[in-house]
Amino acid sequence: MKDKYDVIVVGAGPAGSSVATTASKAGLDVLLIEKRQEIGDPVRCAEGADKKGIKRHIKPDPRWIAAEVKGSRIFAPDGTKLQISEELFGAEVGYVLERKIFDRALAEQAVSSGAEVIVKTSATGLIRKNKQVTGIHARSIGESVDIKAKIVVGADGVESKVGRFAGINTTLAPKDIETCAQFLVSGIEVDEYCQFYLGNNIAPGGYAWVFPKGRGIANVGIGVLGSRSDKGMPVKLLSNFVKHHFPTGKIIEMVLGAVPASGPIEKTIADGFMLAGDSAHQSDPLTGGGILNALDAGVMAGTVAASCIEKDDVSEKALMEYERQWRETIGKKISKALVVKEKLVTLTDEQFNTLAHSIKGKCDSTMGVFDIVRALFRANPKLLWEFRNLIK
């Protein structure tokens, strides 16, 4: 490791591996770092991502795909069923990843583009001149060092350290995370398709999901408003799930994990420094979905961090280019999605199963998740009354 770099990346996840490799490919000389000795574990996701989006970025490798899905069924309380193809459910289902083996190839495809990855080695503080960040203090297996960037992005997901220590503030309060536990279950029955499940006794302020990875095993999750959850809940819930959908599944893996549901962060550049993926709060809050989003947003942020290196600008004002760019594509999905789960959130069980009700045998296999968000908006305009800018 030397001690100075155009860039250092902080977190080598699908956000920080996209921003490596696309400031790589730029001609810039960069750093990724990763606390944990091994990229892409443990894992925190569902493991859902849309075909084309993950194509944009990585040829599709049979290594990290772990089964394909043909769409997505939604369950209201009642059991009345919804279902949604996989072309149009949106950017959580296409795919089902193996995340270890996925995130590994996207560090990978970064060293071939150039790029230095370094593991067990976490940053402990910024290095300042004046109020511009040139730099880490770091910790790299055992030894504390310093090393120099013109510009340091934090890509160390939720609540991010590297973003506060740059005077971020990246906290999110309980009503804006979901609070997750997921089992890898084996020994059962599972189709090819992605199922989430909706009610307030199954998952309160949440849902519980099933994706399917082949061969009998499916991950099984549930996501928790963290404002409604008690410690140890969200593991509580999905055991019962488990064992009434499931009652035959052995549980042969268990993560935990919070995901932002929070909508677009207030800020995400500093002096010499931006934030992207989770650490910048751009995961979906409806879904809490967040591989393509943080893919995307790497590459804006390694193509601007190139272009003011290349001007030898790299004020907040030069980077706010960066800022612009997410805003205008992810930020605004993902403040529409911010509407419909705040008003979801606040439902009770028999207004879900109402609602499934007014558009039941209405939904068919060209219709994606705001084109029944607004089905759903005609056949109950009172009671959706929040939604009513989103069907333009």
The other form holds:
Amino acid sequence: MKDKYDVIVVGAGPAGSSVATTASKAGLDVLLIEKRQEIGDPVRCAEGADKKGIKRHIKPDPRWIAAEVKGSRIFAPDGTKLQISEELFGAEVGYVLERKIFDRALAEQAVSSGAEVIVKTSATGLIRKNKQVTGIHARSIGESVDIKAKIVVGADGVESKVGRFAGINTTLAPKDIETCAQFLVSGIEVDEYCQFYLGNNIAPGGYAWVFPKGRGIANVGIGVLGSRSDKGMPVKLLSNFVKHHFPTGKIIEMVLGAVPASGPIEKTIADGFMLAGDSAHQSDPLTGGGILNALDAGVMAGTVAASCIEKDDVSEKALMEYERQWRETIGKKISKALVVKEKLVTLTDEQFNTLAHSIKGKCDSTMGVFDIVRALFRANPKLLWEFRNLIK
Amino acid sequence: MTVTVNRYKCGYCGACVSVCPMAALELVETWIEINNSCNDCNTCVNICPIGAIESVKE
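Having seen the form predicted alone, I'd like the form predicted in complex with its partner chain now, please.
First the chain shown before, then all remaining chains and molecules of the complex.
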């Protein structure tokens, strides 16, 4: 470890590795730190991701592709089934990943692009010169160190600290977070479809999912809207769900996690500082998918970092270009998804059933998430009046 | 007033950290540290997916 870099990236998940890869390729001297001693572990993710999107960022490798899926099925509370293509939910599924290996492959990509990775190292504060962020205070394998940088990028996940250090309020209100539990269930029959189960008794303000990982195993999980959860609810509901749907399944892993479902955060930059990924609440509030948005935002942040450092101006005003780029793309998508989520969390089971019946048989394998939203709106304009501006 | 985290139950996911309005919690590798700014709002108690957090009445 040196005492000075062009860019320090805090957090080696998809967002952080993407920033590090992009900035290194642009010729910058980059340090990527990870507080855990292993990158990618423990997993906190359902592992579904859009195939085309992933391919834009990394060459597919069977080591981190657990399964490929053909599409999705959504089940209304009364069991009504809608079957749609893998493009569903803004193309959130297609691959079911092995995140432990995937995240490490992304970090390898950063390293082979020239970045330095240091694990078991966390940021404990920011170094500032006047208002400007000029580096981090860190704890590296138990030792305190100060490391300087022209730009610090926070990619430290849902539990982000560095955003707060930089004066950005990353706290999530309970209504803006999904609290999740997932079991890896083995010895079950699953086909090549991701399944989503809706219902207020199944997952209040969220959904339950079954993502196949091949060879009779699947990620079976549940997300509950924070404002409707109480102590330990996700694990309790998931245990019931698994008992009911997979009575002979054997649980061989447990995953806990939380997903920002707030839509765009107010601010992601400060003088010498940027935020990306879950720490910037860039995950999709409807689906909870965050990997691709994190990878895309990472490229934007890395590119803007390189051009700002080249121009020797890392002020908040100069970094605004990053903010502009992600709001124009990711921001627009997640704002639309937020409108849909905010409506869905108010629906009763009867309303979910009515909606499912209204488009049953009208879904086909070419439909994406906003095709479904459009079809639902046409069939139920009164109930879904809030969607009127989404379907243009 | 504060909260305690049962380390034997905690799945170190960071959900509690993300909702804490006082920034009183931190996920350090595989455990949660609590500083003295906790205002006992109990938001973390309800968000924890496995119920590892208890409110402490003094």
